[in-house]
Structure formats: C-alpha cells, structure tokens
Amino acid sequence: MADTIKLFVNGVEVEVETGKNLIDAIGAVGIEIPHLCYHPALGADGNCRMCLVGIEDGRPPLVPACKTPAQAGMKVLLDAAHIKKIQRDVMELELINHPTDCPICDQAGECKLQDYYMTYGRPESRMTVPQVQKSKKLDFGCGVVHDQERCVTCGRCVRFCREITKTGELGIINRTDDARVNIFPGRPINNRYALNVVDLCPVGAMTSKDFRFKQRVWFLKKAPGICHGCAKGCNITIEHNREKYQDDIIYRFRPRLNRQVNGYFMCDAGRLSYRQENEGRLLAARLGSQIRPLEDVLAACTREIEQAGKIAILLSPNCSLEQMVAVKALAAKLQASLSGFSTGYIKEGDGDGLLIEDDKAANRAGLALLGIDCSRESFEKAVRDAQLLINFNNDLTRTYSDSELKKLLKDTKVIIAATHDDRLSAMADIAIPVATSSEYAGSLINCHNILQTFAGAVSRNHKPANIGEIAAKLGSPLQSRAEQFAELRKYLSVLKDFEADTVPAEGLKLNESEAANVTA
C-alpha cells in the first residue's frame, strides 16, 4: 500500500497519496482541479493553466498544480474568489477564437471545455472583432482529422507523438492568436497509435474520420472489455447503440485504463477491430447450404458425433478459458483428438514492444495452462485419422491456402461453430452461428501472464449462443459458466477466492508456479 499524507484542500483535511501532484493526489479523492494541457502519462506541461490554485501561507501563493508535488500539512485553495476569477480568465482566453457551435461539434457531451464552461463561470465574450479564422477538416492522416478552429494548443498530441510513439509528427507552428497545431510539410502521421490522439484531446480538435459524426456520445452505451486483437489483451470501452427497432451496433472501441497491461492506450488496428463485431457475421445455422433452425442443426451434428468413428476437435487460441475447459470436457467424453494449432494467427516481427504482439491470438496462454496440443504435426494426423472434425472458430485460413484446406478435409466431415461467415464456413457441411467476444463473458490469461475478465456488452436481437453453450449442448459435462469456472480453479489456485464476477478490474497477475505452467 502506497504512503500517505494529510494536507487540507479548502480547509478539510483530506488523505492523498504521497509522491503524487495535487492533480492526481486530490483527483484521486474525489476532487477535481480544472485542467487541459495535464494528462497522466504525458506529464505535466503547464501551458493552460487551468490548474493554477492557491497555497495558504505559501510562497509562491499561486502555483500550478500539475507541476506542484502534494506535502504534508499543504493548505490548498480551490474555491476561494481569485482563484475562480483565474479559471473564469482562462475560460474567457480559451473561447476568445473558439467557436461557439457546440450542437453540430463531434466532441459535443464530451468535451472538457464544453464541461468547464458549465461548471467554472460561463463568461461572456467581451470581444469586439471577429474571431481569427482557422483551417477546418484538415486530414493529418491514419484516420485522423483536425479542426483548427477548436484547438487550445494544450500540445497533448504533440507530446504523445514525440514521447509515446517516439515519431514526432506533429508540432505547434507560429505564435499567439497564429498558434497552430499541424503536421511537417509532406509528412503525415504515420503510426500505429495515431487515432489515441483523439482520446487525448480534450476538445473537437481532433476527431477520428472512422467515427466522425456517425453517432451522438450521449446515446452510447458503454461497457467494459477485453482487445482480443493480440496477446497484449488491451482494456478497452465498448460503446453501443440500438436503435429502436434496430440491433445492436459497436460504434467503436476505446482504451480502458489499466496500468498493469495498457495504460491509458491502445493500437488502431485494436481500436478498430470494432467493425469486425459488426460485420461479415454468421447469422442463421446451416446444413450444407440450407439454413436450419438450430435445434434441427444441434441434432444433425448429435448424429454425426455418434456415426463418427474417430473424432478430432480443434480450439481456437482466441477462446475463453471457460469456454476452452468446456470443449476440453467434451473431447474428453467424446475420446476425441483435441487440438489448438494456430501458427498462422503468429505474425513474426510485427510486435513493437509496446502494446503490439506478434501473436495476434487473445489467449494462447490458456491452451498453455489446459495443456491442449498445439503442434501442427498432432493436428494434421488426427484430422487425417478421423471421420468427423469439430471446429470451434479456429481461422485455418490463417494457416492454409483454399487448395490445401481441401485436400487436408477432403476425407473429412466439418462441423464449424464460427463467429463470421467466410470461406471457412462455407466449406463446412454444418456451420453454427456463435458470439464473439463482446456478446459473452469469460476470462483470458494475456501475454504477461495477466488473468483478466469480460463480460458481455452487446445484446443482438438474435443473440448467438458462445462456445461454451453449443459445447454444452453437443454432450459437454460442463454445462454452465459457473461449472466451467470451478473447473478452471483446479488450474488456477489464484481463484481459489474469486467467483467468476468478483475478479478484480486490472485482472490477477499469476505466481510463479502458475505462470510457469502457462508460457506460450
């Protein structure tokens, strides 16, 4: 547990975290000072100065508190009348050039100036000459479009470019009223973490082309969940929207905090695997090319497993460890091959160190830890001896070429449980529809041995069962999440005092032991 201080902020006594700014020491309490240009993983900058508050008996009185540590005993004004006459001066600055038009910006209902003129003074411009004009939808590129006009120049972006990604696309051009942020003349942005400049802007400057204007913040829904884009299992915001009459529809993702796996970011490539949830999706079951109820679909695949001589069962890496127990048990019953080869979700050299793997599987970990099979050799053999393959959404596409797909199955029976409708399903003679990651909840293991939990955040009108279910239903003895959990506890000692939704937020790091058993 981290030390604490007591100092008094407008006269009570409140207990921070000792080492920490008066920003984030008393934010972390519950009281918020105003500011624009701090962020927690970019540092302090102090060009806003929004966050100027007053020291009782200090010297100097006024100092700016993203820059000024907490100290024992410190007196912190806030809500005293020259401080507020500074942050209604600030106000006054910020909106001399800046429009106005809230009801048509993207940002509008989350935007930090938007939220500090309700809260800190609503002045009025005393301004009497048009506002200096500003270029609009400039196209910065990755994705990113910038409105000038909106600008504060609190340098947030600039900073992310030149401390995170390490690129340094972007910088503040001329001075005063001229100050602009802007790219380098023929030089774009050109990274993998560009559209986090959007999440770090704290007005309508930056926005996002993929998401721009396409769905008012306040009728998101959002909830929690789990990147399954790579092995890094990056948090993130799920945010929704159905429509009345309409599905359910992702909109996009954003970064969730988390300090022991993300931070405050996320790659784009993760950022819009969004579309993936939305699009290309299998939707009704088939037998061959007939699309089937599925409870006639469930029994057709029952009598191919009792006809079948020999059974192979192939996992993907990017399943649940509830749902990967649950097929473990139904391999078991069914004296079938189980197998989790997945080479091809590997993409040697594409990791950065940062947030981006190589391996682009959610939770290679977890065939690790059940100790399933993932040798291509084992795999290729079984398939070969058996009648009937059971596939439970492992993209072989990733791995095989169409031409040798077929001649790997063509002595084969397919059954496919599968998210998307591609050329995978297509080639099945049964093809089951099944949720994705943001339709269900289960728990993963990342590339850092971290154990993290998700739950479901969308709600179809035709909601696909998860793979645990159809696992269930096709003769698994584990027939409920609970049941699958309680199973993962003899794996996993460290849950031995969780239940499935009491884990923590930032997940359970495993012990030595554990993670030992678990390296992929």
The other form holds:
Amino acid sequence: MADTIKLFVNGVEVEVETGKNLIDAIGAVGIEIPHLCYHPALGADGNCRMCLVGIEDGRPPLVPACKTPAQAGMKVLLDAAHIKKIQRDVMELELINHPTDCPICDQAGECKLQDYYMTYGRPESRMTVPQVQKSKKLDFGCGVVHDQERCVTCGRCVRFCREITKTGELGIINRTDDARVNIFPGRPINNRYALNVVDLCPVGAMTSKDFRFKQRVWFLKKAPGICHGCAKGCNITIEHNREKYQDDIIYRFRPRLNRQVNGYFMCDAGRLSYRQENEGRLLAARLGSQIRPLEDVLAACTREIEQAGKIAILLSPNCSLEQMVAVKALAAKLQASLSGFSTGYIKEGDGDGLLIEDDKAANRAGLALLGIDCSRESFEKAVRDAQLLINFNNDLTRTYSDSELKKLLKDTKVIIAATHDDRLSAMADIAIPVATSSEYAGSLINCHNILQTFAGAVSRNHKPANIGEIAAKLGSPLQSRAEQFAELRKYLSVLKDFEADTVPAEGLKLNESEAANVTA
Amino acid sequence: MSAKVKTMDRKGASLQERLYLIEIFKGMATTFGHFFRNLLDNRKLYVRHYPEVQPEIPAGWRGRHRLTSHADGTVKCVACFMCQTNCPANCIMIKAGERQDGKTEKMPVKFTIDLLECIYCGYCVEACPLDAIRMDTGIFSVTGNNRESFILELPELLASPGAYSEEEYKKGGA
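Please supply the corresponding structure for the form predicted in complex with its partner chain (the preceding block corresponds to the form predicted on its own).
Below, the chain from earlier opens the complete complex, with every other chain and molecule after it.
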C-alpha cells in the first residue's frame, strides 16, 4: 500500500492514498465524485466540468477534481449548495440536446448520464427551441456503432484511439452544440481494440454491433472470469443470462480491471470469443456415431483402456492446472505417454506487445511447470506406438491438416474429451462432452508467470463435465479439485498459504525459481 | 394492550329454535317461494343469460392485452423491455431486433405473452413509456383446447382492436 495522507471531505476526515487525483483518491474510500470525461487509463481532460468540487479556504475555491492532486489537509466540499447547483446545471447543459432514447438505447441501465440525472439533477428542460438533430446509427467499423445525438463529447473514445492504440481514427469536429465525434471520411476505425470505446463511452453514443439489442443490461448476471483467447489471460466479466425456458447463454465479455495483467482493456478477438462458448458445442456423449448416456460411454472408455496395450494421452494447453495434474496422475497410473504438443496454437507474429500474444493457448506455462513434454517428435512417436489416444480437448486441427491427421491416427483408436462438435470430435471413436472455461473453476499461469484462478460462471442445460472429473472417472487418483490443488502445491511453493478459493483476485506473481521452472 | 371486546349474543338458544323442524320449514318456505315464483314468471330473475347476453365491460377493465400501432400501421412498441422487467408473473418474453420501417432503431421481433401465467395486474400497461401495450380489448374470457393456444404472439397481439374509443379509454383511468 502506498503512503497515505489525511484530508477532509464535507468536514469528515478520510485517509487516502497519495499521488492520486481527487476522483481516484476519494473514490477509493467509497465517496463518488461525478465525472464523465475522466478515466483512470486515459488521464484527466477536464472538459465535462461534472467533477467540479469546492476547496474550502483554497485558491481557487472551485477546481475540477480530475486535475487536482489530493493533498494533506485539503478541505473538499461536495455537498455544499453551490457545488450541487453546479452539478445540476452541468446536467441540464448535457441534457439540452440529449434525445430521450433510453427505451431503445443499449446503455440504459449502465449509463452515467442516467445515473447522474437521478442522483444530481432531475432538471426539467427549459428549452423552447427544437433539439439539434445529428446523425444516428453510424457504422464506425470494427463493430462500433455511433449515435452522435447521444454523445456528450467527453472525448474518451478519441483519447483512447490516440493514446492507447495510437491509431487516432476518431476526432471531434465542429464546435459548441454542433460538436460531434466522427471518423475521417472513408477511414473507419481499424484497430484490434476498437470495442473498448464501447465500454469507455459513459453514455450510449458508442454501442457494439454485436451486442446491439440482444439483452437489456439489467437482466445480465455478471461473474468474474479469465479470457482463454491467448496467453495473456486478461481478466474479464462474463455477462450471461438464462432466459425463460432457454439455456444459460453468455452475451458478452467485458474487461475487468487487473493492473498486474491487462489493465482496463481487452482485445476484440478475446471479447468476441464468448461466441465459441455458446455455439457448436458437443452436447451429448457419443460412442461411434451413436448418442449414449455418459456412464455407458465412460464404461466403454474403461474397456478400451484395459484392452489397449499402449496408450498415448494428449492435453490441451488451454486446460487449467488442476485438470493438468489430474490428467498427469491418470497418465502415470495407466503408464501412458503424456504430451501437450500444440504448436498449432501459436500464431507467429500475431502479438502486438500491448495485450495480444502470439500464443493462443491460455496455460502453456502450466504444461512447462508440470514438466509435460510438448515436442512434436515424442508425440508422433507415442501415437504411432499406441493403440489408443485419449485427447483432452487439444484441437489437433490447428496443428495438422485433415489428411495429415487421418494418416497419423489411422491405426489408433481415439477417445476425445471435447468441448465442441467439430471435425476432430467427428473423427473420434468415442467423444465425451466437457465444460469450457466459463463453466468450471480452475487456475492458469499466463505468459508473465502470473497465476490466476477463476470460478465457473455458467451452468449449461447439458451439464458438461470438467476434464478433471472425466480423468477421475477414468481412474485418476486425484478425485476432487481439493486433491488436485494439493498436488499443485508440490510444484508451486507460492501456493502453500492459499486454498483454491483464496488466491488473490489480481493473481499471484510466481517467484524467480518457479518462473525459471516454468520457462525451462 | 387491552383489546376492546364486544360479546355477541348467541342465537338459536330459544326452545323454538332448538326444535330445528320449525326453522327448517321456515327456510323451505323461502326456497320454494322463489322456486315457484320463478317457475311461473322468470322475467325478474337476477341471472344474466350468458353467453347469449354479454356483460358490459367498463373501459378501465383489464382484459386481454394488445399491442397498439401508429396511424400508418407500424408497431408502436420499441422493445424497451419495461413490461417484461416489470411483469411480476414473468409471462412476457420479448426478442428485440433492428427496426426496418424507419421509425426508430429498435422493434420487437418476437413478443410473447403466456396468458396461462399472466395475472392480469396491468403493470405492463403502466410501465410502457410509449402506450404500446394496452389491456383494452374487452376480452375477459380466453378459452382454448390446449396450452399452446394461450400463448399470444406478435401478430395476434397486433391484430386485436381496442374495444373503446380513445376518450372512453382515457376516462377509464388509463
């Protein structure tokens, strides 16, 4: 914790961190200063004037809180009559030309303008002239839809494109009530983080084409999760809802603040990866082409395992650490060869040094930690020698073409524990549906050697099993998550003080020796 | 706390009443009096000859729902989900989509009301910011042979007309 100072808010003494502006410092202790243009990641701009606060005995007596560093002994006034009048007047100004779009606006329910109207204003409109008409439903590209009438010209989106992605596609043109955010003619937004402007927009001016009209936000249940799109492991909020008579469906991923990993943002590809959790799932266990109950299929698996002379087991680099130790214990028990071969998950040159990584697997560092062999030669040799391959959701089609895969697996029976009903699971002799990362609890190590845990958020109708459970049912000695986590402690001394559910939310930075073990 | 207690006289304690038979015949006399009077002349009977004679439904009555339209026939509903949010019986299911008729941006693609679950509380009408849903069809009795026939979809909701003029409806307390 940083150094603290004491200052007064409305005459009450509070202790806040130093080196922050008033909005962040006082906001951290639960006192809200209304603001539209300020965002911690984008810095203070000071154009909305919503955060004006009074400083008692100060010169000047009135300051924007976003541009004012917290200082010891400062006497901040928030509920004085003249401050309330300013807030009310700023609200009235913002709402002069704001259309009453709330019924059709996706932002309704999480809109700062709505919230502040209810808290700080409720001004009746005094305007007698017609509102200024601007363009609505402009396609800005990258799935961003802009409504100029709803915009409060706070400039967060403009600053994001200039400061964070450094692409600068957006700008504010014209002045006063004719000011509007726009793209340059014929040059739409073109960067891989574009949908962050939808989150940044405090009002409904920026909406996502993908999420548009899908759900009202107050129906969505929010649960923390980790994006499995690449090795970065961005922290996300999984927003899902079970509509009446329907399955539990994820409607969007949004970034969740973790200063150690991703900050405030996430990439568009990761954000839209929620679709893969909903679509194309393997819904029932299959024996050949027949759909059979899971118990029968698992019994058939056990028979196959007993009959097979040599077994090869393949792990996905997206599996959680718990799943990996469970499968490793299974492999040891069956005396099977274990591989994590998955070069197809790496897209060379795709990373950009910001948030996107080359490696599209979430937990390759976990494979390294557990000492699981990932080389092509040993995997291919193991498959050629084995009569049975048990594939735990490793998408081999990323690594091999269909013909290569058929050739490789021609003498081998394949059991696959798969999340999706795709070419690969169609090729398998036995397919078992398993849960995706939004449906089970587990832990991951990201590319910066930060261990993060996540809990299951979504409960599907077809109740897919966790890979750890499947491994346990096939004979792995580690039967529960607690046992798997205890096993994990042998590899990671940093976990000795923690249980699976007490790992800190921002993740655990692995220490030097463990990090060396991971990268070795 | 001292409650105000009022002791009621118990009736039926007199000898005449305790004999029962006399009281029974007195009751029978009333019953048969009505029976013979109505048998000979039923014009004064306090019974509506339903369904031949329909009751008069006042404009404030919460009958079956309908969705209203603009003058040009386009649906007023913009799928804001206020009714669904407000519905205590959870019987409204809406699916929103992009609007094609140039009115606004959003419209319902599906609008389903399950009448078997509806409790006719009228909260949906109250919540609607655009006067798009009303319960003024005057339909007070919904019958059907199967469960599916009680599930109203968008076309049926739009097709049913209101039973009252605008002035009557407004006067009815809406």
